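As a starting point, one isolated chain is supplied in C-alpha cells, in the form predicted alone.
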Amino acid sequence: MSLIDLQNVTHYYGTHCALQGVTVSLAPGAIGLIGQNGAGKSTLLKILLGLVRPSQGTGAVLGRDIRGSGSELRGRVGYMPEAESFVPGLRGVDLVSLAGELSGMPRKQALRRAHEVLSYLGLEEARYRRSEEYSVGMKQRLKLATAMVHDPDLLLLDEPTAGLDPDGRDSMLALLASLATRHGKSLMLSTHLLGDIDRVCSQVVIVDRGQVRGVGRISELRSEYRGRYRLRWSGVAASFLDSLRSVGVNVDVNGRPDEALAEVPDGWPARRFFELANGSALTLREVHPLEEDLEAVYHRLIQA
C-alpha cells in the first residue's frame, strides 16, 4: 500500500489556484517536499492532514480517503507547523500531554507518553518549564514532541529547522534521519533548504507554482543526468573534439582551451574517450563523470 496516493488534486482559494492537477504515489519512508514560498507546499500538507478538502481530485493517506477521514487521519498523522503553536503559561510536559489528548489518547497515557517523548528528544530537564522560556532550538523540539506524542504512522514537518543556528540545524536533521532510518518512521519534510532534504530523505516531491514538477526517488531523478563528463587535457584538442562530435557526443568547450563538458550517447564506455584521443595531439588528464546535486535537479525540473 502506498503511503500517499493523490490523483489530479486541485485546490482553489477563491479564484487563486494553489494546487493544480497533483498526482503522486509515494512509498513509506522519508519524503522531501521542495518548493519556494507560495509554491503550494502548505496547502498540500493541510490536504494530507485532512484539514482542507481539495476542490477537485481524489486521494488517500495511509489508505484513508482525504475527503472524508479528517479526524481519523489526524489520529494517525503528526503535524509540526512552522509557526509557534504554544499555550502561554503551559509547561512543556503539559503541552505535549494536551496534544496527546487532542489526538484521542486517555489522559494518563498521554502524560506518560509526553515524558517519554521529551526524554527521547533531550528535553527531560526542561519539561517542567513554561514553553515561552524555551530557546528557539528547544521550541522546535517541543513542537516535534507534540507531533510525535501519539506515535503517528506519518509525520508532516513544516520547516523544522527554521530559525536554528548551524549546530541546532545539524542536531535536528540527525534526529529526523534517526527517526526515518533507525525507527522506521515515515515523514514528509517540507522546506526550501535543499541540503536538509539531501541529508534526511530518499524520496522527493518538487512543487512549483502549484504544480508537481518532479517526484520519485532522489537517486532516480539524479540518474537522468548521467552520461555527462568533464574532460581536461594538455595539448591541441581540435582533432579530438571533431572525433567526439562525429560519433554523437555533444561537446561544450565554452571558450576554455584545456577543458570541455561532454554529453555522451547511452551505453557509452568511458574508455572510448581515450581511444579517440589516441593519435591526437593531446593527452587526456581527466575524465570525470558529473554528479547532479539536489539543487541542480530542482532547477532543471522547474525550468523544464
Contents of the next structure:
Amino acid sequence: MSLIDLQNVTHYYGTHCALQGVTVSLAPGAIGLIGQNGAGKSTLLKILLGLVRPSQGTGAVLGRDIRGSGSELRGRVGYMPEAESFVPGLRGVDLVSLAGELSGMPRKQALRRAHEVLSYLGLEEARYRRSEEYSVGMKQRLKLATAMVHDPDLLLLDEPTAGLDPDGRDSMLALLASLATRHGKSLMLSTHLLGDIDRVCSQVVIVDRGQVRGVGRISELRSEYRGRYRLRWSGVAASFLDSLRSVGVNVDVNGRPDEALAEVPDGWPARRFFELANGSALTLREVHPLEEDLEAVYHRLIQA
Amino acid sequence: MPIELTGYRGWEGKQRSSWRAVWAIVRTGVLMILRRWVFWLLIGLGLLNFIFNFAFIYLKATLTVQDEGFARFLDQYQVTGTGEAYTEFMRAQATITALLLAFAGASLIGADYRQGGMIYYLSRRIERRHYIVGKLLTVATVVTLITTVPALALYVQYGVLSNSLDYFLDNPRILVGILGYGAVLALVQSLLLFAVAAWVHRAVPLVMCWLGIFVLLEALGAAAREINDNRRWLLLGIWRDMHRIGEWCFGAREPERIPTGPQCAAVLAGVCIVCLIVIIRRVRAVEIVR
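Form predicted alone done; form predicted in complex with the partner chain now:
Entire complex below, previous chain first.
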C-alpha cells in the first residue's frame, strides 16, 4: 500500500492556483519535500494533514481519503511546524501529554507516553521545565515529541533543523534517520536544506510553481544523470577526442588542455576510454564517473 | 540518556472522540489561571465575599435560635436567603470574575495567537470547533466557579441551617435563578472575552477594551439617557443587561421597567451572535501550516 497516493490534485485559493495536477505515489519511508517559497509545499502539507480539501482530484494518505475527515487523518499523522507552537506556562511533560490528549489518547496513557517520548528524544531531565526555558534545540525536540506522542504512522516535519547549531542539527538528523530506519516511521521532511534531505530521505518530491517537477527515489533521480565522466590525461589529445566524437561521445573540453567532460551513449563501458586512448598519443590519468548531488538534481528538474 | 540507548515504543490504544479533548483544553486553561499567584488575589477577593456570607448565614442561624430580635436586625443586611440577596451576591462575584478575566484573557486566549498555541492545538486531531468550545468552556468554568458554585453553596447552607428543609421546597425559583443567572454570566463573558482576546492579544490593551465594554459603555448609556431622557439607552450597559436577566431568572417581574427584560435579552443575544461570528472568523484565519 502506498503511503501517499495523490491523483491529479489541484487546489485554488480564490483564483490563484496553489497546486496543479499533482499526481504522486510514495512508498513508506523518509520523503523529502523540496521547493521554493510559494511553490505549493505548504498547501500540499495542508492537504496531507486534512486541513484543506483539494479543489479537484482525489487521493489517500495511509489509505484514508484526503477528502474525508481531516481529524481522522490527523489521528494517524503527526505534524511538527516550523514556527513555535507551545502553550505558554506549560511544562514540557504537560505539553506533550496535552498533545496526546488532543490526539485522542486517554489522559493516563498520554502522560505515560509523554514521559516515554521525552526520554526517547533526550529531554528526560528537562521535562519538568517550562517550554519557554528550553533552548532552540530542545524546543525543536519538544515540538517533535508533541508530534509523535500519539505514535503516528507518518510525521510531517516542517524545517525541523531550522535555527539549530551544527551539533544540534546533526543530532536532530540522526534522530530522524533513526526513526525512519530503525523504527519504521514514515517521514515527510519539508526543508530548504537539501543536505538534510540527502542525509535522511530515500525519496523526494520536488515542487515548483504548484506542479510536481520530480518525484521518486533520490538514487533513481540521480541515475538519470549517469553516463557522464570527467577525463584527465597527459599528452596530445586531439586524435583521442576525435575518436571519442566518432563513436557518439559528446566531449566538452571547456578550454582546458588536459581535461574534458564526456557524455557517453547508453551501454558505454568505461574501459572503452582506455581502449581508445591506447591508439592515441596520450596517457589517460583519470576516468571519473560524475554523480549529481541533490541540489544539482533539483536545479536540473526545475529548469527542465 | 543517549538516544541510541533508549528504545522507541509504539502506542496501540484506541483513540477517543475529539470531544473528549475539549475537557483537556478546559482543564489546562483553568489550571493555568490557578497556577498564577496574581490571579489568586482576585480569586481570594471572591472567596472573602463568599466566606463573609457563609459566616453571616451561620451566625444568623445560630442567633435565630438564641435571640430572634437580633436575627431580625441582621435581616437588614442582604444575607436573607431571598432571590435579591443571591442576585446581589452573584453580581458582586461576577464583578470580581470580570476583573480576573480581563487579566487572564491574554494568557488564556491572546497567548495562543501570539505564541503559537493555536498551531499547537489545531494541528492535532481536534477541529477548530473543538478548540472554540474548549476555550469558551474554560472561561465559563472560571465564571461558574466564582459565581454560581459559591451561590449554590450558600443556598444549600441556608436551607440546611433553617429549621426545616421547607426552604428548598418554598424557594425552588432561587435554584433556577442561581443557575440561570450563572449561565447568562458564563455565556456572555466567555463569548465576549474570546472575541476581544482574539483581536487584542496583549494584556494591557485587552484590559482597556474589557473595561471599555463594561464601564465606558455603561457610562455612555447613562449619559445618553440623561441627555435624551430615554431609558432605552441603558441597554448599552451590558453589565446592567446581564443583571436584569439575572433578576428575571430569580423571578422578579417588573414589566413596566425600561429597559424591559426581553429588550435586555435581545441585546445580549445580539452581542453573543456578533462575538460568535468574530470568534469563528478569527479562528478560521489562523494558518496552521505557514
